[in-house]
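Okay, so here's just one chain, in structure tokens, the form predicted on its own.
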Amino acid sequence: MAAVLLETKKLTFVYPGQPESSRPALKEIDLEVCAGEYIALMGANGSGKSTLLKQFNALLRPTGGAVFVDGLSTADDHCIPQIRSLCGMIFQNPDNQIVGTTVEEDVAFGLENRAVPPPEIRRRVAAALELLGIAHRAGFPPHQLSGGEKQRVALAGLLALRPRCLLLDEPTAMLDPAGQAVLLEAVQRLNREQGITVIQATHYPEEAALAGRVLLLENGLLLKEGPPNDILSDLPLLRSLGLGSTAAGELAYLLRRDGMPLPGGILHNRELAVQLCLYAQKN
């Protein structure tokens, strides 16, 4: 079994300036994330997804309870640089993270701040750009790139720093379908081939279905967790939270409700097509 990389113990967080009587943004969350996991965070706006992500690289720190990253407490100021080198974060809008005048300068920015020797910077920048399929954009100004390419530049900047965990805060929210597909494929490949831990906040059930585990948040509480087939098949619960399943999951649920004996846990179009063919052959 993989070692625990991230852990929260009774994690509670209240934003500064909020009245003591206000609802915490996070409330008594107990969670373990093993190295190499791919986790999706789902929940309505205000459920605590972004707040939880920011706890893992100490952009926010607990009001109550504790957060540990590879055994390091985010409450310890001396551990913050190491924690942030372990956990890199990407936000919805890549323009908020891009600072270089060219793509390669932007990817090199974090390495330069860490005083990495120039030859090593060049090697890491080239490797990250090649891995994400944007080496041909190295000399381009970032403002000339598409949204999907900008997100890959932001991701390349993190990969050059060699984090063990990627924290993705709705990274595809501002991308078109083609850009979404390219970015998600890159993230899945990094998780699968390099064992990088991924925690992705998303509103899209199709993205959550790609994860190994889904965490469902509501009003700062960890309401339910489990494999995507379990969480995304619970349509009554999802709808009560203003969420939904994949298109195939929604259709399978409706067909089962109308009496078709389909197995549970169907989330993908191919799965549904196979089951419908089997049903047709038997009837």
Given for the second form:
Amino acid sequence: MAAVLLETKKLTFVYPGQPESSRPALKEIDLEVCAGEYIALMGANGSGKSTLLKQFNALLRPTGGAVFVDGLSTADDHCIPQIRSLCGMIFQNPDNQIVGTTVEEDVAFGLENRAVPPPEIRRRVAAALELLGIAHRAGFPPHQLSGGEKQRVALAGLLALRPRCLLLDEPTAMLDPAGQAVLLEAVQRLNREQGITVIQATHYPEEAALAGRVLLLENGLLLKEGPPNDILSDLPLLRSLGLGSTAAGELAYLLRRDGMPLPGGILHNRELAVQLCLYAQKN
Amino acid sequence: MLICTKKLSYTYMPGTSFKVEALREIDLSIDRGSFTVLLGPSGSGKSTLLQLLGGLLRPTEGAIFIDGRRLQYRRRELRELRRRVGLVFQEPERQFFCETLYDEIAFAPRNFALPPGTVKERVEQALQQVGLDDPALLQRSPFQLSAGQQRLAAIAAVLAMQPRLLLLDEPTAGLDQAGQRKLFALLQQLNRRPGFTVVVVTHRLDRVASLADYYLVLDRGGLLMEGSPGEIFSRAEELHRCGLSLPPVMLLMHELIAAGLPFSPVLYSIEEARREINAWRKKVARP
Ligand SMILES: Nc1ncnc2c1ncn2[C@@H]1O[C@H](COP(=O)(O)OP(=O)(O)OP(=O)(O)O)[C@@H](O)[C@H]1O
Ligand SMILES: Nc1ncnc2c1ncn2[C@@H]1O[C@H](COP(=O)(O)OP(=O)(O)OP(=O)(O)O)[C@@H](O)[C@H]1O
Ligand SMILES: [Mg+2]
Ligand SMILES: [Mg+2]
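Please move on to the form predicted together with its partner chain, as the form predicted on its own is already shown.
Everything in the complex follows now, all chains and molecules, and the chain you saw is the first one.
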């Protein structure tokens, strides 16, 4: 059993300036994430996904309960630099993240901050830009990029830092299909080959299906968790939360409701193809 | 309104070393009442084109014609254009400048000098149309909303203007499934009104594919394809080469067909796929 990397104990959070009577953005969340896990965070708009991710790099800190990263409490000011170097985050809005005057500087920023030697910085920056297909924009001012280009710059800056845990807030929302595939493959490879822990907030069931565990948030509560095949085939629950499943998952659910004998847990196109072929053979 | 462009070009920072030719000699037309989807890989010029169509950028070369008249960028013309055309930005927070969500949505109706009662009605209607009608949010700053709530707010602010032409840049990015479903049902309903035109930029074709009647595909600043859904999606190879993909239900049907099942490759919605498979089931189930 791998070591616990992230832990929350009765984590509750109310945004500053909100009336005391208002609903907390997170409510009594108990969660353990082991090193090397790949987790998808799903939930309707406003359910608390971004708020939860920001707790793990101490950008926000609990108003009740506690959050530990590798055993360090985010409430302890002395631990924050270490927590931030363990857990790197990309925000939902890449504009909030851009600091450099050129793309190259922007991606190098975190490394310079950590006093990485310049030749190593150059190597890592070049590799990250190459990986995400934006090397041709290296000398450009980052604020003048297209939406998808900015999102890739933010991710390059994070990957160059090589944190042990990646906190990804809807990282593919503005990428084209090829860009989505490149990003998801890169993240999966880091997880598989280097044991990097990943927590990814997403509205796309296809992406959640790639994770080892899916967490469902509702109004700040951790409602349910489990492997993608369980969570993403519970269509009645997903729909009641304003969510859905993959195309194959949705279709399999409807066909079963129409009386077709299909097994549960179908999420991928190929799985549905296999089951329909088996059905044809039996009849 | 009918929009067409003649050799429309746009260059960012011309004459500097950062010059980017974002669009080159685009000839296109968007029919009154159509539902057009603008596709293209990242950086191909989609957002630039949308801002040109909305009159927010001025062509560096070429021209835009609205109902046959060439847009001259006179102040009166632009004011008229702003009344009829609503543009929702790709980055919703670029649109916000008011203290509260309520004021943000009320801005355009107030600006048109509508009576206070009408302003209130429009705000309530717009928030309800996008599903952001939680009264707890009204007095909050738009920046204190979740990302998806911000996008819904940006869409509501534009709907409150009651435009005749809606230009939406990645409107579903960050929305949950229920929000996406609601948005597309609304767009379909608006589009049924005579002359109401919708143009959507998106990378996700799951919901929009069964609504759109026309597609424009940009690649590196040029118009690569235009046509009906059937015409565009029969060129899967070319789409794939520039980093694009087919609608998810089509990909699913392709997989079933590749496994030897006798289905049609041109279906755009889960419901169509469900009907097709159920019909097939009746046939194979016969003893
Ligand atoms: N700065 C803030 N001040 C006050 N309330 C906030 C602030 N940011 C978010 N909230 C509220 O906290 C709740 C949780 O927001 P959060 O951004 O975590 O949701 P989310 O699950 O990430 O949603 P989305 O899918 O839209 O990104 C929401 O109700 C939101 O309105
Ligand atoms: N303000 C700007 N200044 C300079 N160049 C820009 C600016 N905005 C965009 N560009 C460049 O113009 C090209 C087209 O950008 P545009 O934003 O129109 O692309 P897009 O198709 O909307 O891409 P995405 O899918 O990533 O949003 C890109 O190469 C981009 O880097
Ligand atoms: Mg969020
Ligand atoms: Mg864009």
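Between two forms, the rigid core is the largest collection of C-alphas that superpose within 1.5 Å. Positions refer to the first chain, counted from 1. What you see is a predicted model, and the numbers here were worked out from it, not measured in a lab.
- Both L183 and G88 are assigned to a single rigid part for the movement between these two forms, based on which superposition fits each C-alpha better.
- Superimposing on the larger rigid part's C-alpha atoms between these two forms leaves the smaller part rotated by 18 degrees.
- Core superposition places the Cα of Q92 3.0 Å apart between these two forms.
- On rigid-core superposition between these two forms, the C-alpha of Q144 is found to move 8.2 angstrom.
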